[in-house]
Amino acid sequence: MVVGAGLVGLSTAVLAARAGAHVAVLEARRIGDGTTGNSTAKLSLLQGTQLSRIRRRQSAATAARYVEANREGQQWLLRYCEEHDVATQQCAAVTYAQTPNAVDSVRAEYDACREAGLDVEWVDKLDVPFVNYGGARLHDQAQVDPRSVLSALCADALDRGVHIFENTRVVGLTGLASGHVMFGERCLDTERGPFRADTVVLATGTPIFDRGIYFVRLHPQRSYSVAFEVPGEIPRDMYISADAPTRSLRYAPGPTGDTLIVGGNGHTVGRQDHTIARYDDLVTWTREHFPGARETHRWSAQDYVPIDALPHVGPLLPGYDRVLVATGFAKWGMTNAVAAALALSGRMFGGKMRWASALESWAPRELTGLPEGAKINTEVGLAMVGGWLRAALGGDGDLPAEGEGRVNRRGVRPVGVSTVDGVTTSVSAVCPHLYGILSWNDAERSWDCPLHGSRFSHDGKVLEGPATCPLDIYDRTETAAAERSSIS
């Protein structure tokens, strides 16, 4: 049983079906609605400053195994795309410095890549219309439309007899694990009833079960992307800045010409006021450097950054291979996701990848992330206390305007009130996961938890994160007709 129909989940399902297993995939929403479908989908071994971040915490051998894992994931996916007529574009990947202060960070990434055997080159000045102070370039990388990949994997899985259930949210797992023994039956509880399985793979971004306390080992981040029609030339390589605010660029071919995709402006989920300003900043920056750029689409994605800089792939609990997990790709999920699927399928069917130790879900190398973990979880504690204090001091307040939301207080009860499409809805403002006070995300019109990244629609439905239960709804009120927004 695979929970989650993103790239990890569908790749694992296809690999397991190839091996002769009977497989079902449970997806809480629709295929493509999650992180994979909203990815910029760069299939690159040069990953911003990720390798130098790993190298600061881990040995050279571990960093090299991480690169090997990603190379195998990259090559598997490229072969798969070729075999299934999914278009890819070969191009170079570039990590660059926006300011002089970032040059050392890019140099550190260059050195880490060279040490790990990647043939990167240093470029003193990039031929692009935005300010830069040089960068590291790795040739012969690739990019892809992530939804086309998911469509191909879905069709392949169905052809191999995999059962796929969309709009089927898993809310619990019954059965008690102890060492290598499971007492009782492994049964996934869903909103549509129980599903029984021999082995369960959690491919849900962050694990939806608190066993293994992954929520304290991961840092949830949300980032933004905007697509533009641009007169004139669009850069043909994939770019990402080493310094903040992040600027990520790639082109996307289309039936009427190429589109420029600009992303970045990431932040911790639930801890940013006026998130719509993150989109606006990307639009302003793009129009400054690409005159005449016209916005066509905007979207956001959620990723999870591990405290030790390496993904967690393997048992949900130490030593127990009947419930497996893949998480912590730190915004580089296209190659890492396939590597995770290969590692998980190898574990399930008796194989062994020589690089899999770099991605283990339980390993002593995670101790190197303890200082980062302490910092992140101190911030979580402050967010918890601050949220409850603000809720205690809040009043009833006026009805929010269209597209706005706020946390009010009704007696001692924190209530989230928002107006969307002409309807004002009041829901519980307390996250059902670990009781953080939610904040309003005006860009996505959602309630986001500043503790561990759970997100809910304006009317309380679960969107993402470790939470599996919706918010209580207190009331709905019809207001004036919603003012419809349009992209100019």
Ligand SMILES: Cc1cc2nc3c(=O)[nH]c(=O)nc-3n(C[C@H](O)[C@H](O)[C@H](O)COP(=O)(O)OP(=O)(O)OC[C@H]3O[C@@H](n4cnc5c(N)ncnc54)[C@H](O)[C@@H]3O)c2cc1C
Given for the second form:
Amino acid sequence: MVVGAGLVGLSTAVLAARAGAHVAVLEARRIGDGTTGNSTAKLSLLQGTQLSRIRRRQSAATAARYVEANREGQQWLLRYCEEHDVATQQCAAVTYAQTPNAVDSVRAEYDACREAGLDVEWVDKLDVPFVNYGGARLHDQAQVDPRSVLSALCADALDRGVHIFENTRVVGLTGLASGHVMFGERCLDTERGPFRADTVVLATGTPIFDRGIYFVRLHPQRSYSVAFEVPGEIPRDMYISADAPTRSLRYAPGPTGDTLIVGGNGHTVGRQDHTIARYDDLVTWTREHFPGARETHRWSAQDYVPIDALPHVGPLLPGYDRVLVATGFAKWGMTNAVAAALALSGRMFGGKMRWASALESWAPRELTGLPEGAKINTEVGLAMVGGWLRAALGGDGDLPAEGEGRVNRRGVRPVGVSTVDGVTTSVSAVCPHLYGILSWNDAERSWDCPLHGSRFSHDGKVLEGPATCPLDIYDRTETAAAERSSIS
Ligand SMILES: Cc1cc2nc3c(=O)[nH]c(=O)nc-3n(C[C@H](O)[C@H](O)[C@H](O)COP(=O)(O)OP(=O)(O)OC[C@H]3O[C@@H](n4cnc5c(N)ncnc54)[C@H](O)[C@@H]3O)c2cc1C
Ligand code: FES
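In place of the form predicted alone, the structure of the form predicted together with this ligand is requested.
So here's everything in the complex, that chain up top.
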């Protein structure tokens, strides 16, 4: 049984069905609603400054195995796209410095790549219309439309007899033993009833079950993307800056011409006021460097950054292979997710990938992430205390204007009040995962948790993150009526 129909889930399902297994996929929302469907989808082995980040914590051999895993994921996906008529574009990947201060970190990435056998070149000045101080460039990488990949995988899975259930959120798991092998089946509780399985693959972005404490081993990061029609030339390489605020660029071919996609401005989920400003900043930057650029679409998504810089792929709990996870791709999951699916299917059907040790879910190398883990979990603690203090000091508050939301207090209860499409809704502002106080995301009109990244719609439905339960709804009022009653 696979939980989650993103790139990990669907590629694992296809591989398992190919191996002769009976497979079902349970997806909480619709296929493509998760991170994969909203990814920039560069299929690259030069991944921003990821390899130097790994290298600061891990040995050269581990970094080389990480590259090998990603190369295998990349090659598998490119072959798959070719066989299933999904268009990909071959192009170079570039990590560049926006300021002189970032040149050293780009150099470190260049060195880490060369050490791991990647044939990167150094470019002193990029031929692009935005300021740069040079970069590292790796030729022969690729990009793809992630939704086309998911569609192809879904059709292939269905053809192979995989059952896919959309709008089926998993909310619980029984039959999980810790530490030692347990016989019998696992039972997944869903909103549509129980499903029984021999083996469960949790491909849910961050794992939805707390056993394994992945929520303290990962850091949820949200980023913004805007697509533009541009009158002039769009650079053909895929770019990402080494320094903040991140600028990530690629082109996307379409029936009426190419589109420019600009992304970046990431932050920890739930810890940013006025997220709309993050989009506006990307629009301003793009119009400055690509005069006449006209915005066509905007969207945001999140991914999970592991404390030791390497993905976690393997058993949810040490030594127990009946419940497996794949997470921690740090915004480089298009190749890592496929590598994860290959590693998991190897684990389930026999055979081990040479490079799999670099992605293991439980390994002593994670100790190298302890300082980072201490830092992010101190910040989580501060976010928890700050949220409850602000809620305690909050009052009844005014009605929020259209598109706005705020945390008020009713007695001792923190209540999230928002107005969306003329309806004011009050929900519990306490995250059902581990009781963080939610904050309003005005760009997405959602309630986001600053602790581990759970997100909820304005009317309390779970969108993503480790939480599986919705928020309690206290009341819903049409705003016009509410305004009249508050005046009288
Ligand atoms: C802004 C952004 C840009 C990115 N760009 C790139 C890039 O250029 N190159 C690259 O390599 N990587 C990129 N990434 C990272 C990459 O897209 C992700 O790492 C990858 O798509 C993750 O795939 P996944 O299958 O783990 O997660 P998802 O695609 O999120 O799939 C998880 C699925 O599980 C479902 N689910 C969750 N909870 C439940 C539940 N309780 N029950 C049932 N189903 C559930 C979700 O609805 C979702 O569909 C980017 C990430 C972001 C945020
Ligand atoms: S996501 Fe963990 S407390 Fe909200």
